[in-house]
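Take a look at this one chain, the form predicted alone, written out in structure tokens.
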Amino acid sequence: MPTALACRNLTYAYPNGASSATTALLRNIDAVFPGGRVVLISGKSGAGKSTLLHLLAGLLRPTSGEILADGQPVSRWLTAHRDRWRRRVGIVFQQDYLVSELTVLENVMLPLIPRSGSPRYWRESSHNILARLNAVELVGQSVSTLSGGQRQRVATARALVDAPDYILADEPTAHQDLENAQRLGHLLRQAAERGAIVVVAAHDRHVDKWLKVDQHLSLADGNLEPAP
């Protein structure tokens, strides 16, 4: 299991803006997220905590310094390598990016095709995370047909389905009531228990209630510190 995700003086700036620390939207960004733990991250819409999320997980280059993994500076890795790294990364986006062309249980399953194991196998194990996220019945409809708070815990069911080492999760709630954000936090913190980096982004710095978190931090004018 991993041992940490860590920024190290993390800049960035839009790459078709002013790339000065003083007009990034993240300055100098140091930051340790170890395994085993839940971390929050709470601020205004705007503040940067997608876009951190996104350098996290390697979907974006720094503007300068570097995310490190276990302490290899994944950042700097060519795109294979860190294609091959990201195999190891869940991602909740705030957009669910399913595909409307496949069914529920089609969509869930498309990260364990990749990787060994039988297709039998592909589907318990989505069944399996559907059921914990209270979405089993939706197995066979077509994603065109769900509403918003569906979408999201299928987008969810898909990100966890292979027991990431690394969770990195955008607005996981916005659309769920307190019983299935409770389901969540639940599957969040038991994979903080085995071991898995989480990191959940949110503008509500009260999902802790429900999260449970082992550390809460606040971006604002493009620093991360410790919530008050």
Given for the second form:
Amino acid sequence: MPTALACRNLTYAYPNGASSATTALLRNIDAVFPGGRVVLISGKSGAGKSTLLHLLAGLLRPTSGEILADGQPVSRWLTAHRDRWRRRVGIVFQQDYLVSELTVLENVMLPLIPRSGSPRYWRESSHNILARLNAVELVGQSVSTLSGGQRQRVATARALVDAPDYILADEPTAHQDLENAQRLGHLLRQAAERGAIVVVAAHDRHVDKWLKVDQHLSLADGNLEPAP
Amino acid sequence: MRHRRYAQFLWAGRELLTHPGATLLMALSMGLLTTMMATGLLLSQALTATTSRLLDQGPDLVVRRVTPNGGQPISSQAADLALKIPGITEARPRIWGTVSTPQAAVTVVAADRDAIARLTITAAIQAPVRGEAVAGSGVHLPETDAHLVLHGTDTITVRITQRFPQETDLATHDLVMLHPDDARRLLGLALDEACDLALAVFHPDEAEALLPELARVFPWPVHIATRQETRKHYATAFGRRGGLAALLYIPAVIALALLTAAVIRQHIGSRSRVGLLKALGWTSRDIVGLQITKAAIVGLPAIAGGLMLAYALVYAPSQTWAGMLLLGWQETAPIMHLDAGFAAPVFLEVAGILLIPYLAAVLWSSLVQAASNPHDLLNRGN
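Other form of same protein, the form predicted together with the partner chain, not the form predicted alone:
Once more the chain from above appears, this time first in line as the rest of the complex follows.
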């Protein structure tokens, strides 16, 4: 199990239109996300929460500074090495990015396919996680027929299907009712109890109704601070 | 490891089924292009092999009398003149020519014991009597009777009493064997005249050395064809046809390249799909492996099928499509001689020409996408 995921002096800037100037979205962030804890990052839309999660997942390289996983500089690794490390990461995107040509079950299977296991194992694992997210009745359906909330639950199941060590969830309950949000909160808490690092980004003020948070950070003006 | 590969093979098949139309189109295009290329090359090779085999059974030298106005009949006594030259072991005057029937042109030959021995493997053929004939499988008759009308210098009608055996089709396909008197009448030859003189020599490799002496021994100008010359003539003709056919492939190959690019794009899916797979823990190697597996699932059976179809078009008995399309044959094609030494390189060549660029295109586009930053792929989409 991982001990910690950390940002050290992390800065991310994006190009500002056609000029050579850049705009810094994240500035010199230092933070540690310890194993076995649920960390909430809140902030307004556009504050950089999704970008921070992408940086933590190794999907994006920082402009400066680094991401450390168990003390290893993930952000400086070669692509192939980072790709392999990412097998330990489960990420829930703000957009669901479901593959419309595949069924619900096949979408959930996607992270398992390049790893070990038989098609039977893929099916059983996917079935299991969908059941825990109250989405087992969707198994054979095409994702194009799902509602927004259902799609989000399928995308969440896809992120959690292989019991990842690092769980990064971006607005995972934006379209969920309270009951389903609580189910998800329970699953994330269970993952933390088995030692996973759980980082949830949300601008929802009522997160405490569905998720028991160990640490609450606020992202504003490019800085990550403990929430008041 | 094997279990994992098997599972990923199944997944690649499943992904292909998400675009069944594009997959089928790609397979059909590759299969048809393979058939086109392989048919042209196989036909050219088969003709060369068949001709070579026929020529091996034919005479070492053929002497024809020539005048400024063209060929002239040769006197039967010419054989005696030729046999005076040391090294010539056999001289046989031949009566043959091309005449027309209501259906198509045929080759007629006067029956003699030697001709029958050369043209038949089994001894089942009897020399025809006057008014009768033996015909090859490509000589068609009216459905109502067995009589064949032949138009040459004269017109005669003969009754087909026998057919050459199937195994002799290489040499007898459009052949009609007549009694010598019928053949002379049809071709306008006098009793002691023949069309040419077929010679056998003691050392076939040294046949060309006899040409000057042969030219001197006859009292009239002659044209002497050696087996090597004839072989070269046919090889050049087939090679030229093959080269012209190859030009036809250029647009087809360009079309395939464009189609491949379009289908690969669809097979790989949008850039966001690749970005998603990478975000979900697929390595570049996994993604490239999946695409190569998908390409192989489509390409290998398509190419194998295309090669089998080409093989059938060229070598299946009575198959006429290849000859009609590429050589303009109007009649049933002869059975081609299959030479594995010729056909195997053609198969490998065609498979290589198509498969290597196809797999290279898949590999390249997969690598380019797989090496990209997943965040960019996800956000920029298509």
